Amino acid sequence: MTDTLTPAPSPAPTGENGHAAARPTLVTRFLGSTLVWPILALLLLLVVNVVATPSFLNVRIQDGHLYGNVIDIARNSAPVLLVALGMTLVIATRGIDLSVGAIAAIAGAVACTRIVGAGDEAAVTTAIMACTWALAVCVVLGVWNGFLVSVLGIQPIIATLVLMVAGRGLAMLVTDGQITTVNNDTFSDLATGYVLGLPIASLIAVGMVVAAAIFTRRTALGMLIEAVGINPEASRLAGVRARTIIWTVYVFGGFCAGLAGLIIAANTNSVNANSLGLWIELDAILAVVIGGTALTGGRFSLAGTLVGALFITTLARTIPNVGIPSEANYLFKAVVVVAVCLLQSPRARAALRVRRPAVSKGNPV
C-alpha cells in the first residue's frame, strides 16, 4: 500500500456571493475582441463590392507586378496608415497630433523643391538627398511638437494646432506659392514601383508597422507608453521619463507623416501645398478609433490601426462602386465610423448580451 496522497483538486474559480464562476466561452472571448467589429466590417464592405462587381476581387499578373482592385486599396490605404500609425502611439499617451497634415505637406514641398533645384534633377542621389531632408526637416518639427507637450505642458490640441495652422503656411513659402512638379523616376516609384510585384508604397507601410510592433511588443517601450497613458504622473514617480516617452510618440508621428507625405507627392510627381495631405489627420484619427485604440489613452493596437487604415480606404472605393457620388463619400464615412465605434463600446455590447439566469442548489429553477 502506497502512502502516495491523491493532489486534492483544486477549487474552481467562484465569482460574487461564492457562486462558481463561468469560464469565458471562445465565442465570447470572440466577441469581446476590438478587433472583431472592424474586420467583420471590412468583410462586410469587400461583399458589397463583390455583389456590386463580381470581379472586384480580381487580381491579375500584368509585366511582373500584381494589379487589381485589392492591390489598389493596400497602395492607397500606405499614406493614412502611416499616419495612423504614429497617430496611434501620440494617442496611447493621452495626447493627439493635429497637424500631421500639415507636416505631410511640408515633407512633399521639401523634398520637390530639393529635387528641382537639384544639378542633376532625374538622379538617384537627387531623389535620395531629398527625401533625406524632407524627413530630417519632419523630424524637427515631431521634436518642437513634442517639446510644446512635454516641457512646456501645452495641451497636445493646441500645441499641434499651431502647427497644423502654420505647417501649410511654411509650405507654401517653400514653395514659393507655386504647384511644383518634379521629374525623378526614383522618386516617382515611392508610389507607383512595384518590388517582388508588390507596390512599394504597401511595403514601406507594412514595414513601418511591423517596425513599430517589434519596439513596442517586443520591449518595455509598449507598456511605458500605455503607463504614461493610464496615469503620467504615477508613471513619473514610478521612475518612468514619461516627458522623454512623450517626446518620442510625437517625433516618430511627425516621421511617419513625412513618409507619407512623400508618397503622397511621388503619387502626382508634384506638391500643391494647399491640397496635399488635407483632412488626412481625420481618416488617420478615425483609423485609430476604429482599431480600437482608446482615446483616453492608456491602450493601443497596430494591428487594429492596420485593419481601421484599409477599412477607410475600402469605404472610399466602395460609394462609386455602388454607384453611389463620392460626393457622398464623408457622409457614409460618419455613418460607418459611428456604427462601429457603437459596437465597439461596452455598454453596446452588454446590451446586446444575454443574460443567462444563475442557478444555485439552495434556490429551485
Given for the second form:
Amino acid sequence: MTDTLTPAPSPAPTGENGHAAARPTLVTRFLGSTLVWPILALLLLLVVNVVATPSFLNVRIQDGHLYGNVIDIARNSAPVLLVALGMTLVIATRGIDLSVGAIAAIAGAVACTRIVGAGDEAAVTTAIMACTWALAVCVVLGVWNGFLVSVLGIQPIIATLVLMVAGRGLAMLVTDGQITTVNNDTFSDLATGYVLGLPIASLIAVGMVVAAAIFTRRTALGMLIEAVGINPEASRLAGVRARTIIWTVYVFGGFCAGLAGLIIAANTNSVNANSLGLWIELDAILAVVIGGTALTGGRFSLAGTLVGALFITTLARTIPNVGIPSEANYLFKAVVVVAVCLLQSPRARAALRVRRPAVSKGNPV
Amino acid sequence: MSAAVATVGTTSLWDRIRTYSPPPRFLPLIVTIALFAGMFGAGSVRYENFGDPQVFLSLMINNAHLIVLAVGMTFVILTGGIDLSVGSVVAMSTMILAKTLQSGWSLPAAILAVLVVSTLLGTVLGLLIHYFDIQPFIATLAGLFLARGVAYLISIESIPITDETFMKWAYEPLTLWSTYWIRWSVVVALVAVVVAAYVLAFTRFGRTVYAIGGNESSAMLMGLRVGAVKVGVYAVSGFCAGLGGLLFALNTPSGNSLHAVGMELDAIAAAVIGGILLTGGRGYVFGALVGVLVLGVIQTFITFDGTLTSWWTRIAIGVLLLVFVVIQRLMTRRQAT
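Next, report the structure of the form predicted in complex with the partner chain; the form predicted alone has already been given.
Below, the chain from earlier opens the complete complex, with every other chain and molecule after it.
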C-alpha cells in the first residue's frame, strides 16, 4: 500500500527538454493521472481504519464465501457505483440527472409489487419477470428524460428535476403508499447472494462498469460522448449524432438507476417509496466529482467513478469505526465536496502551483 | 383631421381590447395568476366551502415559510444560479432555535443566532461560487450536506419548543375582519415579498442581479459589482432560508433534523411556476409568491377531494413543472430566432 506513496517525493526522470510525456514511465503516468488524488484519499481512509481497528482489512471465508469489512464495503457500494456509472456518462455530455433516486424508487416499487402480485411469489421466474418489468419501466423513464433534454432542449438539471419531483409520487402510486415486503430468495440474492465467494451486487456493478468501459474505450462511443460534451453544436456539424448520443446516455442512466433500485430493495426485501434511494443522486454526483470527471462535461473517467463510489462507502464506514457518531457523515461529505471542488478549481490550483513550482515541473501535463 | 381622430377614437376602444397584448415580460406571471384563479375557481365550484376566504388565508398560513424560501430562491435564480441547500438550512434553523432555547438563551438571541448562522452559510457558499468558480449546483450541494450534518449533530431526536413568547406568536390569530384570521408568519412572509420586490425593482443591488442573469460578462464589463452581488444573493438566500426555518418552527413548534426534506425542490418549483426564467435575468418576486400559492392550491384540492391520496400532490407538481418548463423553453427559443 505504501508503494504508491513512496515515488511522490522523488522527481520523475524527465527528458532534457521536457519530452518525458513521449515515453511515460509508470510513475509519471500515475502522477499525471487524475486518479492520483482519489486513490490516495481512499488509501488514507483505509489507513485510518487500520489504525483504529487493526483487523479492518482481514478477509476470511465463512459459509463458503468471503467475509470481512472490505467485502462489505464492496457490496454496499454497488448501488452508488451503478448510479454513478450512469451519471458519469450523463455528466460527460454536459448534463446531469437528478431523477435517478426517484427512478431507483420506481424500480424497487415495480419489482416488489410484481413479485407480491404474482401467482407463485417465491419462484425464480417471478423474480426474473419482475426485474425485467422494473428495468423496462426505468428504460422508458430514461427515454423520457432524454427526450426532454435532447429533443426539447431543456436544461438537464431542470428536465430531470421534473421526474425527481414527480417520481416518488409515482412510486407511491405503484406501491399504493404501503411498504411492500416480498419473500423471494432469488430476488434477495441480488443484494445478499454470493457467486464464487463474491457478492452478486458487486459483480453486477463491476460488470456494468467493465461493459461501459469496453463500449466507451474500445469503440468510438466514448470519444463521441466527449465530443458532444465539449461542444454539442460543433460535434453535430462534424457529423456526430449529438441528439442520439445524449438520448442514449440518459437511457443508460435510467437503466443503471433501475439496477441500483433493485439491489437496494433486495437488500431489505422490501420497498419504501419515500426513502428508497433518497439522496442517492447526490452521492452519485459526489462519486463522479471525486473521480475527477469535470462537471463541465467533455471528459470522464470510469475508473475514477469506481474509486469515488468506494471512497464514499468507505467514508460512511470509517466514521463510526473511528468513534465519531455516524450522523457526522453529512459533515464529512460536505468537506469532501468542497475539498474536491477546490482541488479542481483553476484559481485554487494556480495558488497551489505558485507555492510548489517543483512539483509542476516534474509533471508535464 | 378631427374626423380621423374621431374614427380612431371610436374603433380604438374595441380594437385596443381586442388586440391588446400585455408586455411579454409579464406574460408568464399573468399565465400563473390565471392558473391560480382558475384552479381556485374550479375548486369553489366543485367543493363546498372551497371558495371561503379562510381557505385562501389558510393557504398563506401553511405556506408562509415556503413563500420566504421562494423569495430567496428568486434572487439566486435571477442571477442564473441555484440553491439546493435551503431545505437543509430550514432543518438546521429549527434545530438551532430549539436547542438554544432549550439551553436557556433568550428568544431574541436565539432568533439572531439562527439568522446569523444561515446568512453566514449562504455567504460562504457565495464566496465559493464566485471566487473559486465552483458551480452553484455543487457548492450548494455541499451546503445541503453541511446544514443537514449540523442538524443531525445537534440532535437526532426532535426537540420541542416551549418558549412562551414563541408559542404566542405561533398560535395567536390576527383577526382581519369578522371571523377571518391569519397568523404572524403570514405578515412576515408578505413583508419579505414586499422588501424583496422593492430591492429588485428600485435598488442598484436589484438591477445588478438582473444584469448578471442577463449576461454576466456584460455586467462585469459594465463595471457592475458582480462579485459582491453574486455573493450577496446567496447570503440573501441563506437569510431567507433561516427566516423560513423560523416560520416553519411556528407551524410545527419543534426542532427536527428531518424537517423539510426536499423543500428546496418546492422552492425551485414555485419559482419556475411563478415565471422566473431558470437561465436567469427575468422574473418577479410576486411570481414566486403566486407559484407557492399554486402549489398550495394543489395540496388543498387533494385535501378537499378526499378520494385522492397525498402522493398525487408530487405528481401534480411534477406535471405543472413540466408544463411551465416547456413553456419557458418555447418562449426562449422564439426569442432566440
